[in-house]
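Below sits a lone chain in structure tokens, taken as the form predicted alone.
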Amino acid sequence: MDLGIFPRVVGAKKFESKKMNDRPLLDIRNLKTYFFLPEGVIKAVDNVSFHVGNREIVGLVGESGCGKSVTALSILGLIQSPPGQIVSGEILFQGQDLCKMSPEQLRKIRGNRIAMIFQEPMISLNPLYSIGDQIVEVYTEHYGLSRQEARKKAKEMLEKVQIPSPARRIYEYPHQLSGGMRQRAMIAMALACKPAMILADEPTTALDVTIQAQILELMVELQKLMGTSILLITHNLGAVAEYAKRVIVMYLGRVVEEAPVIPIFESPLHPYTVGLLNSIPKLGSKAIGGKKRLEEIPGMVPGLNDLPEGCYFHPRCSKGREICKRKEPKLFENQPGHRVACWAVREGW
């Protein structure tokens, strides 16, 4: 695959020193993103810390409403204010704190150095503009190319993401494309500036299984070619097992476990992670075609405006004890590279 379609940024800073390559590309430290509503304060992201290394794919998993998407939007400075606000914390990208940047500085990074693939392309793409025009805007905005030059680059980018007949598709509108082709167009837009980091927020949710696999394979192929890091936000634990290097598990705005992909699947520590993995159908099990039901996590996810004291998971946990109801467990490293926030693991119950 020819990377000649990506224009060179004149005067762009090069991050090639050993010192900069050794540190994480993205380093989130104690991030808190709250929403101040009439009914109370919603702690959507509550003291979250994790990092993504250079050329690394990291999976961010958890049930709906656990704060995954809000974390991604916080990175890009896309939290609507009011009512949302980054209350505290740092979001270090290539050593610079995005939280301290002005809106103008963030605009230069957003879509250029950090790109996002949204969950539903039919909603994310503008229905009033052709696919080509929306990719052209990326090149004209960030590189100052003429529309003629940008259109040529946009056509070549559609070829790279394997959209058939790109010379014709470039003039079509989102409603004229299938779900798979819309998602490919979103990937083309995200990769147009050859970003250092991609935030992929449920990139295959609305697609059938076959197209999901094609889209994920395409993303990983381009990621390896371009050296891009990916934060893969998903419910699809199978995709995480296949493509991610590390996994971060979130529950109600907090990180409850983080580990390399093999330990997290072979020996999960947090009861919530165990519950997520046990709820996956396994080939050959009686739960597929048999009478045995899949295991489920008991109880319901509480509302973010009615959170329990102590460990947020304790009302649904079979290992919960009195301390779990009173005191929040902190993340600690149980094994090298394997962090967990659980009193049962810490105390060895």
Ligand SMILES: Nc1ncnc2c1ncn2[C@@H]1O[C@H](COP(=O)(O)OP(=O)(O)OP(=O)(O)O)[C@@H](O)[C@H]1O
Given for the second form:
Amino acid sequence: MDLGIFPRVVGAKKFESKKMNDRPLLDIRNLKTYFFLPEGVIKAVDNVSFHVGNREIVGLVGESGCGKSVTALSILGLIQSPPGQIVSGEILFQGQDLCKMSPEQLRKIRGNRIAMIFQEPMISLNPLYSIGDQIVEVYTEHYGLSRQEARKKAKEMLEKVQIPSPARRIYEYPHQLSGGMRQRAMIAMALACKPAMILADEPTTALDVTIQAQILELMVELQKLMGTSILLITHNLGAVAEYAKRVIVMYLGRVVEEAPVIPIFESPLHPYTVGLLNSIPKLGSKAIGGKKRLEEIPGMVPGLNDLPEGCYFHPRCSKGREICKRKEPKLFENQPGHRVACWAVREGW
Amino acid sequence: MSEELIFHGEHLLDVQRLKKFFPIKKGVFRRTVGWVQAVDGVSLHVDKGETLGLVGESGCGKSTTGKCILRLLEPTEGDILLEGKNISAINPSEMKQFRRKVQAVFQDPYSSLNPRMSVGNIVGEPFKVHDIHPSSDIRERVADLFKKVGLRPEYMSRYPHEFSGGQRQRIGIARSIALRPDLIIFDEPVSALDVSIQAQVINLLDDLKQEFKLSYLFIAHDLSVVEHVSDRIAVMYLGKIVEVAKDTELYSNPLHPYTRALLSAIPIPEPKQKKKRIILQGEVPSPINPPSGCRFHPRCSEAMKICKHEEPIMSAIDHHHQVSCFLYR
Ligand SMILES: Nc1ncnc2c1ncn2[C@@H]1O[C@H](COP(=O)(O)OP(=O)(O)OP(=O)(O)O)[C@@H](O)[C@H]1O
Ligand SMILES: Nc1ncnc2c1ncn2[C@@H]1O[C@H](COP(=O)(O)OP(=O)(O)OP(=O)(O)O)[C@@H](O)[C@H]1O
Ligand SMILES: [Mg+2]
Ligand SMILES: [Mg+2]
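Mind sharing the form predicted in complex with the ligand? What's above is the form predicted alone.
To see the whole picture, the full complex is given below, headed by that same chain.
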């Protein structure tokens, strides 16, 4: 994708010194986010730990309801309370614990250092203001620019995310834009404050494949340019394989496996990850090997208020044994950088 | 491909030059000020025992095509033939026959199941509607159908909201096969399901097709899924079919620049394989004022002068492969 047409590169920010680079940008430790409902406690995020390094793209995958969005909302301090609450754990961002911050401090971090791109851009775009005004506001608020300067910057930003005729679009309201264009406007807004980190929660799921490709390429291009880290939340394993450097797999509120992208796809360890990868039809595989039956993970995802004992995956697992029914397997490092929570892998049966 | 595919001179389903335009009305007098050209001259066929996949991006007219075939929408123009019989000219009793032979399963399993009916009654409803008394008791038949789609017959007295998305989709499928139809039209049957459940439903569809010698028209936007289930695939863009080919042929030898872009846009879950991506410029234009000539020309990197002024027609590259593009005149 050609970004060279823009006269000046905004960003390319050196936000970390060499020394600080040893520390991950985001380090989540033993996070528990629960929802306290009349019918019981929903452990949406249950003892989750992972990190995102500087300039790193990390994929967070798992089926619907496994806690991906709640993880992201916890990082941003946006858990609806009540009924939700971060029960325990730490979310260290650039060394500071976000869980200990005041709402005011969190609000500053959200607008400034961590940006979020949602599946539905209408959540983060204000329908009452033109998209130009919304981006202008980022510049006047965060950088104290005059409106005129801010307007110029906003136009540059819309150009950068390749919104056609930005000079005109700047006056348009979110509802006047197509889905893809709105997503671009949201990315423009997210990047305007030059965040250190972007939480992208299903950023392209609602879009057509050809538009999806445009947006993902754009995000990664801008990520390289600006040195931003991305937590890419999606159930699209193809997108993860292509763009993420490391992958975290969640199942029912827990991390079951974590590894760099190549081992996750080529030598996955957790039976759930293996099942997930085998159950998706792969484009072109028929042309090579003929039609094969898809592998199924038997049964279904249990409800969070109806969880089994021990390993949550054991009722659907072909490798399950007695211990899996009783005792939760903890994550352990099987190979450097490859962690997995499974008795079968741990005990080698 | 199965043996049943021997050509009998007529297709099971034959759609000819189908058009569906929706009026755009404005003002107090609801005057028609324009037309949404949702489906504009679509021809396709499905043979006995075959699965035809229909893919394309949002708004290209896939569902409208399906609904016209099902007669849920009145076509603006064109003919729909089932076993050689034109269904626009049939009498009510023949229409009832048609409704029995052609079934549908839609994307959202929730909204297509009546929430106030037990799922057993939902699956048994077609017998009542068509006044069919199976040799055995309806309840038994429904129990059989439940087993066929992998649901426990004990669940018959429960209501739709008590089931997961994948189970609800199974209920819809059970109902669709109740009267042993010839053709089932699926409109995004697995898009709302989780990946691990998607595989279960896709395998079920394969099994049922074998067992009951069914034919499918499978509408979806996910090309990986469509490729997996289909024998042939039709690619749609802005109301028109731009390419039709055998499943593996479409993947290994895509001809239309749009098909190529579409295929290249799909990320593959193989991290070592870096794809060369054709990034399409711009967005899908509106079907209200579609571009002149070839509807894809404003986004096509290979557009020539003629593409702007003339509309390409479908031409056969070989027996299994047709494309509508001036590059292959
Ligand atoms: N405000 C809330 N009140 C009660 N339960 C909630 C709330 N928000 C989320 N949950 C529950 O927490 C669990 C995790 O939800 P979450 O949205 O994180 O899933 P997800 O992994 O993002 O799924 P999807 O892929 O469908 O977006 C779900 O069971 C959900 O029902
Ligand atoms: N009842 C209607 N009145 C007016 N326009 C309609 C109507 N139904 C569909 N359309 C329009 O017709 C076009 C084709 O719609 P259709 O639902 O067939 O697309 P599709 O290919 O099924 O898309 P998707 O993948 O999003 O389901 C769209 O532009 C749509 O807005
Ligand atoms: Mg989510
Ligand atoms: Mg549709």
